[in-house]
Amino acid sequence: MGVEKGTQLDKAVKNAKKIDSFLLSRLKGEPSDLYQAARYMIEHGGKRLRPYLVLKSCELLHGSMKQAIPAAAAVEMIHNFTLVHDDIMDNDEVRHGVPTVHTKFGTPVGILAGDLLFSKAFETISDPSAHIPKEVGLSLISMLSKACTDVCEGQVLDISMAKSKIIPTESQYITMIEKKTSSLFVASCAMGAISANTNESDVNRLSVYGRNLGISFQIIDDLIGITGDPKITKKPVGNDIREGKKSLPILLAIKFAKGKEKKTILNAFGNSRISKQAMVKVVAAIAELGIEETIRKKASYHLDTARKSISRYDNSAREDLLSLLDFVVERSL
């Protein structure tokens, strides 16, 4: 990881700490296991990137951080509400190197954690307490609303798509994660925006920010699933193949590849039997096709359109914003 990317995940770490009290002073109450579980993931890691996003998102438009605060709040409670029900619908283990909310405390208490989640969120940007103006407070619960009913159709469709024979085209990808993943970002940097009191307008070029980066950040995230140093995402070689996962690399690579090549790779797919070697050789073949340099050239388009629509901006926000798109598309995490 290089100085920019480091600094620029060190600035979203420090900001973290931040909210974090915040953040779990709202998730106190009885009955005390059901709000253990429920403060469980967000105790156990994560990088708070959509915080972030809400914080910067308000500081470029010359808002503060205690505007911020209960919307960043907000979303992160959202995000963390899709990971336990997620983890409930894909039966996973294990999150973040630690037992997932469900399997620690039971299904039963994973989903209505989840549960709370999601209600402590709207109570959050709603609560006289935060002394939130009206307005603003409506727009965020709005803004919010929608990203979580986007969120639940995409989810729908991933569920679809991994049931479906049909392999689906790019098009049907990016609405998918435009909807499971990129929605929640954009609902990040709106609401920073609506958080500073600002115009329509703002919070327009914030969410055209938000969109973009949302989708560049899950695509560099399936190719890391399939190319990704097994020390560093602690997952097999290939995970996404062996899982079959419809991804974007995947689904080029099926597209791409001719011969011996297509059916070595339509072999393995969905294959959790297939050997780490036979891996290997899948993995290679992918990267004979230019896969990975085909994944971050299209992630590249959406994160200059994402630099584009905050160029007005002049301050230290908009250059912290802007380290994120670079750090987005390079990670290996």
Second form
2 protein chains.
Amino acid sequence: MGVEKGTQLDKAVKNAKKIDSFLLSRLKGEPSDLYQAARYMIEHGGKRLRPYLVLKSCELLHGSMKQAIPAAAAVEMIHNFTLVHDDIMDNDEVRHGVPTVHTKFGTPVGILAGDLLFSKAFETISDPSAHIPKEVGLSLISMLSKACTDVCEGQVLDISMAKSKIIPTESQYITMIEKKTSSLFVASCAMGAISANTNESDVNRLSVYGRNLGISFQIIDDLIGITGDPKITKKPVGNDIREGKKSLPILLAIKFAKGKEKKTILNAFGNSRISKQAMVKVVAAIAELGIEETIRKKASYHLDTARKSISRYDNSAREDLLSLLDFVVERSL
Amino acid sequence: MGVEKGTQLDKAVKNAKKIDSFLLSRLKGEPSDLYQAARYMIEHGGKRLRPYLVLKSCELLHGSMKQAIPAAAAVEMIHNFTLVHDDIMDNDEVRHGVPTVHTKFGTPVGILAGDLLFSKAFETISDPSAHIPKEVGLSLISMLSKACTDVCEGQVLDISMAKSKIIPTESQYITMIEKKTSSLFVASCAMGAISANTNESDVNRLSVYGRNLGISFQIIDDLIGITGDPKITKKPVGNDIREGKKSLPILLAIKFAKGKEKKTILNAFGNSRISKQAMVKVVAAIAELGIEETIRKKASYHLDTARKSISRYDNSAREDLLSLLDFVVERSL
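Structure of the form predicted together with a further copy of the same chain, please, following the form predicted alone?
What follows is the entire complex, opening with the chain shown before.
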């Protein structure tokens, strides 16, 4: 499993490098501190999962990689725009082990670097030098702008959920992550299909793949937020419990736990003063409830749906998209 | 002059109302607090100058108003997006006499409301239900996204200028306002022309009109920031001097003043503790330097260039665009 995961990541990185030079060439200009701030997160890593989805979806439908590069760069810009603004909203000072953009460049330049990534994404697709057929270009813009709207809506749902004293239901939570996370996976896959200049049915099938991949990705992310190895995640054990995040594993733990266990979990929830030792016990209590199994089953269900949605295609891109599903469920970061 | 100005404003408002229902209909959705925040500034006023420019530029080139409505709504959304993010960056609590978006809805929702206005602008143009020809649509997107990039660049230039101890040159200042302010005026006029599905020469002429209108608009704005009647501007006398803004009238005053006068002006510059009486004297000293005349001449020069750029056209829309130039130089708010 470890080897497979490694191979899949290698592939993503290799493909990412192909778009990186294009992506970074679109983010050059003056004033230099604005452009440095806009490139900063991109230059400091990231898995390039979304560009990979654009490229592979296009390839699946017999489009050339070249056709999909502008769309691939655009989704990565939008992804980074959401990260930069997210970190400002959450007052997060560190991401991927380096200072966040606003910490390094100040909040005003941070906000503007996010805004620049946003405008550059749309500029990249609509630039005549990209030689995208007009019809394809406008469909890409429509898809991408709708995804951005969804992300904004999802973020506000997330903020409201975090503020509320009410524990959300599982379906409220899924609605939120569909908007906040899945929508850009959907857009990536759909934009890959659109770049291949194919029909609506193909776009729809790829969208189903993207949506289900996105949901699995987020709920596995949430699981890592609870059970993740602090050495790998670089976050303290039980970090999401301490921060009081209303993520799916926590919702389920609160729902399933009874009596003393429930009390222990609720006491740790959003409790910044809890000790590491006490948190290790809380995480163990959650493990005993079988939450991990439930979450992994749920993720598997969505991954199966994703798998089926592309079953009619038959080329190496399909194999890559299938391997990516395995990577999502097996990853530890 | 007052009557002309009033008439011009009335026209803008009347035209604005035609786009307002469309504009607000594009900003409906859930979660309601996000959409309320996005509509908030628009519902609390604004002159709708930019949509007016889109509509009139389209009409000038014999396009129908209906063709230009999506572009008109989009530029107003972008304008409002810049205001919302601006207020966050500047920590401004009041605009147009009401609390700013982030003051009312909190900074995270403020950032997201700005982002939503951004995505909705691009969604509005690329939405198939807008029935914009694909070629026109993609050119509109290209123009608008480039303008957004320019605005971001202009904002960072403005921030750097404000931070720097060096007083910028006049040409550095003009470069900054061309990007920060003029670019959206240029985009408005160009997008009106593009909506009329006309040729590149028309687009270029309207862009010249927009650029010069924009520069005049901003330098008159800067003049009002110094000499404006506090009863009308609702800001204290000499507000921009107190805040240490490096606006054109201030740059010129520092350049032209000598000896004791220069000392008085520099002492008031960025001095939040200066009394109202002392500030009245500073404003009078600047008036004696003939700064107002210099600025108005400069504005007139740009307005003449704008006037000439549309001289070949001959219909009522041209008259409206010419009257707007008078309005810009004569306004007191």
